[in-house]
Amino acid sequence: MEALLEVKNLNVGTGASEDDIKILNDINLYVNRNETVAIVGESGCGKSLTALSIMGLLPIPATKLISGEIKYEGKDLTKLSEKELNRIRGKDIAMIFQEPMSSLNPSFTIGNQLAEVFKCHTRFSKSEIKKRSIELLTKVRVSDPEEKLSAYPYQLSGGMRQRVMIAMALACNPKIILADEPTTALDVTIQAQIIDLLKELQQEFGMTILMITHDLGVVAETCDRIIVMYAGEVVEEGRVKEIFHHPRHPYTKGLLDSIPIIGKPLERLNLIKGNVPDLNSMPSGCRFHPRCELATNHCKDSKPGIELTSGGRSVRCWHPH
């Protein structure tokens, strides 16, 4: 079966000078239709620099797209001029910001917004976008819809402002999302409500998801499949059942590890020492080895490569569980 959405090998550098730093170090994935994908991992790993990758939205000229494929039915994306990437972005792939609070721009309405995606990818009238995006806000929950065209993003709370940005990235009935970090910034309470109105679309619509977060919880509640990323790069991919039951790579099972369970004794959590190496200072061999209790010279000396096994999982680790 071919996959929807397919990267390859996808190498992104600081584009700072010729001595490019790599961001993101031969990334492979892949999504199915209708399938939820998730990438997890610690703040500064990659997971939204590689959904910016997809998107061909790589802010230049910090960082820039040095090799790798990027196939979305079979096409390379990467490839494409402007023009024709335009065609597809927003309307066949979208894809829900990081930071509701933020993403919207402040200085046009609701209305304004919504507007704007269905004239880049439509020849509606200006009554049949307004019902449209009435339509939109009521599918998604948006209280009082035809009154909220006209608020602007300040207006709404941070939840309602969520649900607009889904809003937007459904405007034009998408084959995929991209969604990063769609419960970020959210009460408990409201991010309960995004993910069960995420997963009603997606049966709905029969979406496929590429999901980016750093909650497990959620990734458990919604995913088949989870990519691990640390460091900029993959360290393992699997099933969620199987990696949330048996977990090969070290850094996966203290991510693991960390989340408080329910009805257990109250206890110190399990912690990672150290941090996410910077970009100017990455370690040699595997990148985790400092922060890692099974190291040896071995790690610090010899960079592991992706072993795959049995079922589609795969690690990136010389001592896997």
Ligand SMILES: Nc1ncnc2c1ncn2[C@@H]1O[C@H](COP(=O)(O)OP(=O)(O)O)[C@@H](O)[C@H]1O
The other form holds:
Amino acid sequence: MEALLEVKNLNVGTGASEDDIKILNDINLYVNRNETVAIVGESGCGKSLTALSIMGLLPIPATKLISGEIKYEGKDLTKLSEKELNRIRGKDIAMIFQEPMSSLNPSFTIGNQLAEVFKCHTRFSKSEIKKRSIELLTKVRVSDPEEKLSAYPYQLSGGMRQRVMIAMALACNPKIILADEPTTALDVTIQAQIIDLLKELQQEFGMTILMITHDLGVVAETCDRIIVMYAGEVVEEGRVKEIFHHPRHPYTKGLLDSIPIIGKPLERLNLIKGNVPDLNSMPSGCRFHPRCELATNHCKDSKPGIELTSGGRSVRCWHPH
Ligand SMILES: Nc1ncnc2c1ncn2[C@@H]1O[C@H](COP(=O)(O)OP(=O)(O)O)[C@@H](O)[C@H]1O
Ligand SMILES: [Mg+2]
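Structure of the form predicted in complex with this ligand, given the form predicted on its own:
And the full complex, kicking off with our chain again.
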């Protein structure tokens, strides 16, 4: 079966030539229809840039696509014109961003911003747009939806703004949603409500979701498969159960061991020592070796590869568990 979304050998750098520093190195991933796939990894590992690459929204000129394919329903999005891409973006592929405050325009009402999405992709009349907007806000459980249409973003709480963002993403019934840490900016209770909402929408519409998060609790609850990224590379991939029960990459194991114990949120076990390496000083060989307890000289000298197997399990490590 063909994947709905497939990223093949994606390389993104600070510039487009081989001499520029690579930020994303040979990323391969796929998302099947109706699947919820998580990308996890510490901050700075390249998760957001991966999503932005898929959307064709890389921050230019700071970052450039060097090479690779981004196939949506078999079509390579990197080959499309901006106009063709605009037809797909928002309609087939929608994104929920990390910071709802910075992605909602502060000077337009919620109603204006929702209407903008409809105007881009449909020929709905004004009254039709209003009706649909209220339906959407109701669906994402925004209270007093009709009133909220004339509110400005600053008049809503963080949780409500994130619901509005989800409503905007859902507006044109996208086939796939990329959610970049959709709950990070919210407090714990609201986070749980947003995750429940995403789960419901996923079940109701059989939606395909690529979810970026550093919260492994969220992953366990909502996702089918996990892609682990470290320092701009995919280091492990597999089904959620397999990864949780038998993490093979020492980095994955480290992440799992860092999950706070339920009921004792302050007791984090075995936090991985050290930090994600800086772009300008990528370690030789395996990029994780300076932080890895299992590292040998071989890990320092040569770079382990990774092969994606469909539905299988893959790991980029010389000494997997
Ligand atoms: N606009 C940018 N220009 C240059 N470097 C960037 C830019 N955005 C992100 N980076 C760098 O790319 C790397 C990956 O960033 P990002 O994708 O935001 O990570 P994550 O989402 O996993 O926290 C980081 O090293 C970050 O410093
Ligand atoms: Mg990010």
